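Next comes just one chain, in structure tokens: the form predicted alone.
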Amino acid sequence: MMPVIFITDGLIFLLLMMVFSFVWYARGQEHLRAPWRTVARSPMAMGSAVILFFYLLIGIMDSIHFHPQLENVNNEEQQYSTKILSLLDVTVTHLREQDEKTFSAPFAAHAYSKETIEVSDGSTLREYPRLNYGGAHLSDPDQGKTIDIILKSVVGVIIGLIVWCFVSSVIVFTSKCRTSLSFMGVVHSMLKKNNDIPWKVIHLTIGVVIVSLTVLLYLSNYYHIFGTDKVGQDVFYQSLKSVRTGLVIGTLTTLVMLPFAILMGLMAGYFRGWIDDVIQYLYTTLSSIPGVLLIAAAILMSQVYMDNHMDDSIGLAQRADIRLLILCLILGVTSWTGLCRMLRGEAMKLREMDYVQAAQAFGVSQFRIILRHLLPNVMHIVMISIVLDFSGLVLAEAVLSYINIGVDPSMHSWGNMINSARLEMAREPIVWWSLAAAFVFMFMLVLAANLFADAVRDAFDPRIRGA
């Protein structure tokens, strides 16, 4: 295979490196470790963190792109396909390739609409045709489908339990290597009620997620578990591919927003005077512009620019990725004002503190005071804002795609799924499964992010910690 790195792929891995660097740095800083220990003691936060980890794992797998290698028939120079796949595409190849003709309901063995079928004697009749892949292994779906689904679900549960036991054993063995306890001693220690880390909740959540994914993936080999869309593509595959888009919107937008908010907020609160007036005028003016109109104008202008200036050699996938990056930039530019206001107020309070006054008296440079004394003391506000804004940005993508100013229509996203499903809600019978699948996946991600954000807010907010 020949690797392909999209711009958003590089930014995602850069963000991961920054997170790992922060974790490594925080290990030696007690004032940073203490709030995270508080988060680690919360069962709700740890359960949510496990769910977020699996979402992140799917997103990372979908961010490793490459051109697949073509079969070398005549010992010629190695050729590569023009198609760009990801590691997730290879993992769920059966979902990607098993397309039907059009709509089919979840776990259906027949199409959702009647078609004219020609029988052996030359006559025609209107009938629901059999699907090419969904339930194709059944000779009589009307009789044996329910029992078959139950049996295959049991097999999926057994496989999931085996995988869960293996993962839990790896976690226990890793913990054993850092202590002097035996393997069973570590197990008993994790099961204690007075343990600082809620290991029972962590292992239980891991088990539920692994067993659920295993059952869904095993059943998807035989059925379209969430049905198919208008062009016959598996909805479960679309939902998994949309995870990366949601994570990119939620994380890269934050990466764009933070430098604006931190720099301008601290400068406005510390320097005051004309600098404060200019920054206030800037974010007040920007906040006065309707966000949807600003995003729509920027997206349309960027689309026209790409159509007129981009090389034709750039494929549809790269164009969609560039549009996703532009959307992250626009959302970042329009969403930094709230955090900037909070940091400005906090900086105005901190500049009157004794240690800042002492630094000024000793002749310490202004920007050194901002970096050494102001920035560390507002990081709790920054951290709380990051985790709270994540879920809002994920929902923003769905809303923007719903009104056709979000990500490219060719890119998988929950917003595009909802946008395409709304036209089918007026059908009779109604096509509901694309909307339901997008809702379930987005709801689980946003709920887990919000629960985790609540724990982070409680741990980092000094007023709550003081109470």
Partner chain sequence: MTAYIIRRFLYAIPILIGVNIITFLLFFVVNTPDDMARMHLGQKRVTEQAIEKWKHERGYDKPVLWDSQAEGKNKITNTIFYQNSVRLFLFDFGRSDNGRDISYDISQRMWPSLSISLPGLFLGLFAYITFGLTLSFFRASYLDIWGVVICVMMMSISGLFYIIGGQFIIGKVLHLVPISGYDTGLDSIKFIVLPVLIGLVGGIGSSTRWYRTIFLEEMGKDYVRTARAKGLSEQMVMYRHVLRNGLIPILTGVVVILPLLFMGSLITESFFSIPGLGSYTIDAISSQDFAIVRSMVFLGSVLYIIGLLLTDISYTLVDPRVRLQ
Second form
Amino acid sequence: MMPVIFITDGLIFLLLMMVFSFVWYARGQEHLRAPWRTVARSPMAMGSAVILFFYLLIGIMDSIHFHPQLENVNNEEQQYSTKILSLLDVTVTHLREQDEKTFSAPFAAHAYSKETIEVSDGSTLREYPRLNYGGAHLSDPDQGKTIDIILKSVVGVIIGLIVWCFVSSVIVFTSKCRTSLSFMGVVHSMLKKNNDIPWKVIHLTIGVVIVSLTVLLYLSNYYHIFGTDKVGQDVFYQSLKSVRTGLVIGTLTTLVMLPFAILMGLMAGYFRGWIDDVIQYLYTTLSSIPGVLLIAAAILMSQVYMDNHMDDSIGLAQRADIRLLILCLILGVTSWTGLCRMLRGEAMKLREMDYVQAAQAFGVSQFRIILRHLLPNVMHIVMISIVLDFSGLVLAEAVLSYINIGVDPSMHSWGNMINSARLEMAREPIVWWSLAAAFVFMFMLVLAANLFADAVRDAFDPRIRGA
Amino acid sequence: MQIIHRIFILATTILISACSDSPLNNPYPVEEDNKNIYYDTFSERPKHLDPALSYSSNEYVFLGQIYEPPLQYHFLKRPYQLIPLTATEMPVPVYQDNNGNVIDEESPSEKISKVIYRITIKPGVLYQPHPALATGKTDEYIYHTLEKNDLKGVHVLADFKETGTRVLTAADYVYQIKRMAHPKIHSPIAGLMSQYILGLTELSKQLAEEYKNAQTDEASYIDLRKYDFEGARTIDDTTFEIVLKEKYPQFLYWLSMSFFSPMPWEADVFYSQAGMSDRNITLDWYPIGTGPFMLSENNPNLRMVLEKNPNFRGETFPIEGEKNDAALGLLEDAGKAMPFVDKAIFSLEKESIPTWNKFLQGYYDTSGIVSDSFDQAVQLNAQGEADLTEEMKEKGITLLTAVMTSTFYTGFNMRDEIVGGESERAMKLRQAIAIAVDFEEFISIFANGRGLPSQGPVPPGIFGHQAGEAGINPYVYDWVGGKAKRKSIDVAKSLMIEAGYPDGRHVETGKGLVLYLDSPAAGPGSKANFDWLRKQFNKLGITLVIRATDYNRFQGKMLKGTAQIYQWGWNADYPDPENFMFLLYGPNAKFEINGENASNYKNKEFDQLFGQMKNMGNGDARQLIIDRMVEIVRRDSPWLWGYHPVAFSLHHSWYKNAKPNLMANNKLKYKRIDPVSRKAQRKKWNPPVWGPVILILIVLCLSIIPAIRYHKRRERSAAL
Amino acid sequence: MTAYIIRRFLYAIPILIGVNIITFLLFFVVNTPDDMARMHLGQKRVTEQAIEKWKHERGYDKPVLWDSQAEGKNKITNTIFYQNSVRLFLFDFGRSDNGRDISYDISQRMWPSLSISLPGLFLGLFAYITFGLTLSFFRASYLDIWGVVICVMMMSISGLFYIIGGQFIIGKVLHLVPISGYDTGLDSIKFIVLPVLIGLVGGIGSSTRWYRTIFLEEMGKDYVRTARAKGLSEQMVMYRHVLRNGLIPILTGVVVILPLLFMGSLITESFFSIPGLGSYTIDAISSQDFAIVRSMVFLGSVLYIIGLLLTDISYTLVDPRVRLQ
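Right, and the form predicted together with the partner chain of this protein, after the form predicted alone?
Expanding to the full complex; the earlier chain stays at the top.
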């Protein structure tokens, strides 16, 4: 295996590192810990967090890329395939490789449309042909399919329950290390009603997610559980691959705009004067350009740039990745202004505070004041805007892909799925599964993000905390 | 207040339309219900409506009904046959040698120095009513000397209240041919025609000179009547001559295209006045013709409306056709005066789903079938023939199919180092890929079987195409059991070994072979296509990388010759093999010259045979040469071929005289509509369903009742 | 007041210059005039002269920013930037790359956009305020809880699904309105019902929730408690005080988008083939019509700035404590 690191992969891991170091830092800061503790007490937020965690897991697995090894022909130097796979691709190889010819409905054993089949005696027949993989293990799908699906689901549920038990015990063990309670004691305290942290909800959500994942994955060995698309690719696979795209857009956009927004906002509010004027001019100008047009222009430009300045050795996947990054950048440019304006207002208030005045009087350097005194006190605003922006960005991706200024058409994303599935609505019988799969996956992510964001906002927003 | 007002209006309209017998979802005004109007769609704004500029089928939909070139294709007869339109009879070329002596048609081409086409037009043909032709009491044109002030309040052509007409003259045809040389117009066929029409090049030079000198302001008008032109001369009011430099039998086909329509000089004067083009009033936007229809509304954001030309001379429906036509009811209107419809409304429809649904609801009279709705409309029977589904048959819809005279191909750039060139290695590689890319599968997935895999550059229906065993491409197909069968992938794999790429890896370095497809396509539809292509190349172990760019970049790459593999299509200008073979003619290369030979293919023998074949009449001798040429390109395989699409179109029962004709552009005049039956069917198909709406309202109302109760209880407890 | 408005307008000028420069640079890096010409002249047999001519007609053969050959002030004026961008300030949008008069097109396409966005705005305000008020009236009852849950769920659905679903069900299954299209005058009503309704439903989630928060905040204030203590019925308190005072932040929030209603909605208009400014912009993007996109960017920026100004003014109108500086 020869690892490949896409730019967005690198940024994702950078982001993860930042999150971890922030958590490390926040552990020591009571004013940051307290609101998070409030978040942790909300059952809704913790349930959502579990779901988000699983999405994140899929996203991270899909962010580890490599060239697979090729078999050695005659003792030459080790050769690698030009293909690029991710950890997720390898985990679900069966989904990736079991392609049908064209559409098939979820759990179908037969193709979606009739085809001319040549019978052994040379005559032809119009029939729904059997699928290559979906339900291929059944000898008579009309008879045994339903029972088979139920049986297979039961097996899936059992496997899921076993995995769940394992995962939950691991969680119990890790928390046991911190307390003096015995294993059963921890379990008991977790099941108690008046618990600080809603352990019951957490375990239950983990259970539901794990069991449904194992059932789906187990069934997907035998069926196309979400059907297949026009060229016979498994829709479940596409939905899983789209997770990374959604997450990258939702998080990296914020990551790239954050330094600018924070620095500019604080500088404008703190220094006032001409710096303030310049920064205000900058963000008013940028925010007065209609966002969609700015994005369209930037995406077109990046295409041109890539065509002219990149040699052909850069593969399609990398190109798509660069386009994704550019999309994040430009979305960042259009969305940083709001945060910047808020931070400027906050900084203006803070600079009048006694401790800032005192620091100034002691001759502490301006930069240090911003870093030590202003920044920690606006962190809650930053936090709220990060979580609030996330779901909006995931939704924006779908819309942008509709007008072809979103991610690269070759990249898996929910926007691209909706966009191509939209055209299939006119078919009879309707091809609804691509749309439904994209809907379900997107809806769960955005709903979880929204609920989590609500809890975070409630916890951090001093206005509501006071009320 | 505004809200209440709006709701009120809304309620009343719903009430009004509910009371009338027109369906609620009728997109047209109620009063149009009984009218003899033809409804169709267009998906893209026509870029040009100037007959000297227009060169695209979506523009011909309109232009073909308005402008009348001297010739036209017979509506019913096959193979396609040219007949006179405004001409009184088919022109017969007269060949002359250097000394002006008339010589035989079969004389060697180097002897022929002039070919003369003399065309006589019908007398008394009138132009549509148009302000450019409006005259005052003293016969002077009233809108030819407009001042800036006169144009105040003028936004569209209809703002000129007066209109006029005049008789079509031979000079109008000559005027239009001269317009091809006009420096301001840049007709797309000017270059091609300069090769043939005597003196056109010189005229262009002369006009360009004049134009440069006279160019003080944008509106400067050059009076083309003043210029002597050897290539086209007026003999008398109804006769003109076109003189060619060399023998060019295909020229007659050009005479049926709108490039050779008449153009009254008055229109040119009228549109060239200062301030006109600032108001979008140009010849490119408001055509003026003698045809059966005139463009009465040009609003490409919404709809284009063609209305019957009141001055139309009254052509009659053809009285004879193919054998079956009478049985199919296509001769019911024989001898009757055309056009049959009073108006044709073309609505803008960019999305395929609404278009299709509106067709099913009866609001469009005809529709193509997009791939996505194919299964709903058409099923293939056991013999693999297309037939309508029960649902369609119940609605009385009929299906027409025709193999298009076009070809979609995937080509290799012959200038490329890996896939191009004449080496044995590259040729084997190309042949292997041609076998591996399974166009039968492509057609069945992406075109629902609506296509024929191509065996060579010439599509069926064009002279030179061979059917059956003699016509298969032996490098890709075998003839098995009376059918062409694609060679197995093993054959392709062994070709790959011979080419030095066993399993798609370079025999020496062991590196995987990576090829690139350049494509201007981006968007949802193309993704599936790319995935499929990648799968095909993967069969040979080749990694195919798609370089999707926008259309401009793609064109640029093709011109620079830096593309590797590309996809392209060609739609016949006229039914002659020359129009397809020239796509592979060496001197016609795309590279630097910007010809139509996008593969930059060059083969000495092929080019020499092309020169021979080009001017020959159809016959055995020509067939022999074509066969040889086809064999050469099949071996060299500069294209991995592709397919010839088959057009499927659906028509409602009230739509009469439907017969596919891929060459004619002026088909609207033959169409007949039965508005009474249409109205009845629309009503039957579109019953409004109110149930779910009422249900939702009830649920909404019910949901609030328990809340009110809860609230009451809370209030009571608070009061206590 | 007048002086303030004038000052704000003067302040807008450098912003518009900035907008202009940004878009100009973006689009000229994107597309060289050669590319634009090729795009617009069609596909078959395009000659070099045709491209030159096309560029010449539109002034794209001039130098980009500085003409070193010209004399005096022509050094600046005889450039693509000057001729294409500067006149925008006079709202002279010139001609699109396909030769159409942009100002005329905009003036024609504005009305369909407005006919969707205006009723959408008013009906939306009416519906969302009703819902928001109802939820806060029944606060903490199960109606409120479920209402909020449904709101969050509706927020989490991509707008594309509303459009696809609505068009499919109401247009195709129920046969109540035409699936797409547009007409002028009163006939347009049957075409705008569906897009307006879908826009309305799509916005319910976020707006209702937001308005509910505003009303709840208002209800927590002292004067409401006083009013209740005075013995006013809950309905009266809601209607007299909470609604009235809650409307202030809602309406001032709406003011900023008022001018932008002209721009129309990109997605809705192209789905329902409504010939408004939204679909105009989309078409221009896909056909890469530089002149139109730039004009729309400029127009959008101007309208946005007007919106900001209107917001400031409306603040002073509703709350005399806010002084304009």
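Each form is matched to the other, and the largest set of C-alpha atoms that superpose within 1.5 Å is called the rigid core. Residue numbers count along the first chain shown, from 1. Every value quoted in this text rests on a predicted model; they were computed, and no experiment measured them.
Verify the C-alpha shift of Gln360 between these two forms: is it 2 Å or more after superposing the core? Where the cores coincide, Gln360 still shows a C-alpha shift between these two forms that is 2 Å or more.
After superposition on the rigid core, does the Cα atom of Ile369 shift by at least 2 Å between these two forms? Result for Ile369: yes, a 2 Å-plus shift.
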